[in-house]
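Single chain ahead, by itself, as structure tokens, in the form predicted alone.
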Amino acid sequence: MAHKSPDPDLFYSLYTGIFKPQMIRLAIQIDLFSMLDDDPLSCPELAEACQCHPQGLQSLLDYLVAVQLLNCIQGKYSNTPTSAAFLNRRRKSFAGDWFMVETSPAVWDGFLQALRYGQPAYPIIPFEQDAWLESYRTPRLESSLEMWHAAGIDPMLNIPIRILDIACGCGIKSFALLQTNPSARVVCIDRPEVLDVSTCLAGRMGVRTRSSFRKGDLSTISLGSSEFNAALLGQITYYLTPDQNLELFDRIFTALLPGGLLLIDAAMRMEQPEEASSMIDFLTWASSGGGAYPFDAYKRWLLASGYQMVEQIGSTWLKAVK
């Protein structure tokens, strides 16, 4: 079925088989979906602007086509929505340079070395283009008020409450929390060029005039004292080592108030190895030192770090209180 807007799931089932990528690569590659972005063209167009043979740019066209990335109208090629968003260079919410990251033999490479010789491989990768894909995710926006209403804030609720949002991403979990709660606000830290995205999906949900936008390392930028009433940390943990994850909930411990709630939204090993937090666990250790470590060791830090009340509330929930 066509989309009407982008669609972020369609552009990460592109990751699966082996031939798949491959394609997507090579269209990124001759800068294809950059090429549609004023008016569709033939593929005898296409073929003189990207520089290639029309026979196999062709078969290319047409496989782009089945994999609902590109629109054919009588013999005119056009960008469906999801790939003018995320594939056409030309957009901000380009995502090419992600894929290509994710998809590349030298990443793995990488991995392989890691795997040897225990050091990660630390690939650079644009994570405010991944930012851009979930801006786009509106599933996000009711799993997260299921999220905030497991930790015990009801989203329905208009009470005053500042989230402090670290390595916010693209900030849908807060965002949708703001959209509920007029009286919420919200501070978001992350990386200057993720701040981009976040900042423009405040705009997209209406929740601009209540959001904060801190640009700096979360490792280092100061998170203040006794300020906010809940903390957030989603999908980070598992990128930092049991140190810097210590240290890190030492920082936000002082950053609430009393009483105020830490939230953490990661995959977590479990006793009975699983597919995706096995996955993530390697990953995560082979690019950064991280892992997706079990509930247990998270309750041991947070206890470490002064926390009381430390309890799962789902498969990837975890709340602590000060």
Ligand SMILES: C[S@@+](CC[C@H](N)C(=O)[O-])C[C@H]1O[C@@H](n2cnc3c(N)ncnc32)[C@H](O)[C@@H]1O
Contents of the next structure:
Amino acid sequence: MAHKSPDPDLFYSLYTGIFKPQMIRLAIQIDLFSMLDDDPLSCPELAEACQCHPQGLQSLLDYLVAVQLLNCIQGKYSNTPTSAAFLNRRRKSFAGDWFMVETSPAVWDGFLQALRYGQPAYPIIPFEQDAWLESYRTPRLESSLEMWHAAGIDPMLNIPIRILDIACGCGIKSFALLQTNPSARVVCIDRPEVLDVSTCLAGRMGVRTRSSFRKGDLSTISLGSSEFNAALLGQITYYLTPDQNLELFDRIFTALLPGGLLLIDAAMRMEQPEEASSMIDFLTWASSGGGAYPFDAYKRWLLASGYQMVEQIGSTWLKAVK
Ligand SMILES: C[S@@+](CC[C@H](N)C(=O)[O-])C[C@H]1O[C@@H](n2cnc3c(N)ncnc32)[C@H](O)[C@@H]1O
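What's the form predicted in complex with this ligand like, now that we've got the form predicted alone?
Complete assembly follows, chain above in first position.
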């Protein structure tokens, strides 16, 4: 709704959200959470370990308790389960670099350059750390089953089905289906460091023996010919340019069996501007020349690659049949 007078509260709300990530950046930069890997420590002990001034550190510690990244019992601080898993550098599941990249002034300067000159910034993104985070998001199990169901693959049916999950990340979307259909198998493709995460999650979810892993770049790796009943492109097409998508859709067409299904999960631009998809549209364009393409663009590209029955089956899901 258009306001008729200036709104200072709107102005404050536009920038104050930045304070929280900046405070957490400071804690990551002094490696605070890694210092709490063993025993709880007091503020003076942490000040020494992190080489900080105790007075400033005391305020930061209080803030981190308030935002649930630290516990404090009788003046001794310890990590919460979230900071222990994702902000302690000594854990495999450390995701602090992901946090630093997403909030990095240098990365946002790169986006400014992209905005001025139209060249993507190509920041180095530690996708394996995002995969660790995603591998702990259990609500995604249910939404993944909903996605397969909407695509016409009933997760409850015990039928042999071979899936190709390209840019699989932690793999949770395919593993959810493998858990409910004991005859389903998946081939996961991603970068080697990300496949460490998906291999680990396949073990945790009890589907390791029906999952195989191929490391490589999706633009060059062989996808085979007439091998798969379904292929999944989850949250990857918006990082790719239109030409890269077209080329990938062609190769997936060859990899699918006749009647096979391509399922795409991606934010799509709406007719009316909307906060989440327009932000993804800008960020993916500025980082790699991609975009939150509208359904009509996908439909055009997929029909050009020979697919039929291209249908939008959810706000972020679409399917096409070979
Ligand atoms: C946002 S994650 C999506 C993960 C998963 N498919 C999902 O839907 O949650 C994007 C994934 O694409 C992978 N990726 C990006 N570019 C790639 C490339 N050129 N080759 C292989 N994997 C790539 C990243 O490593 C990352 O795991």
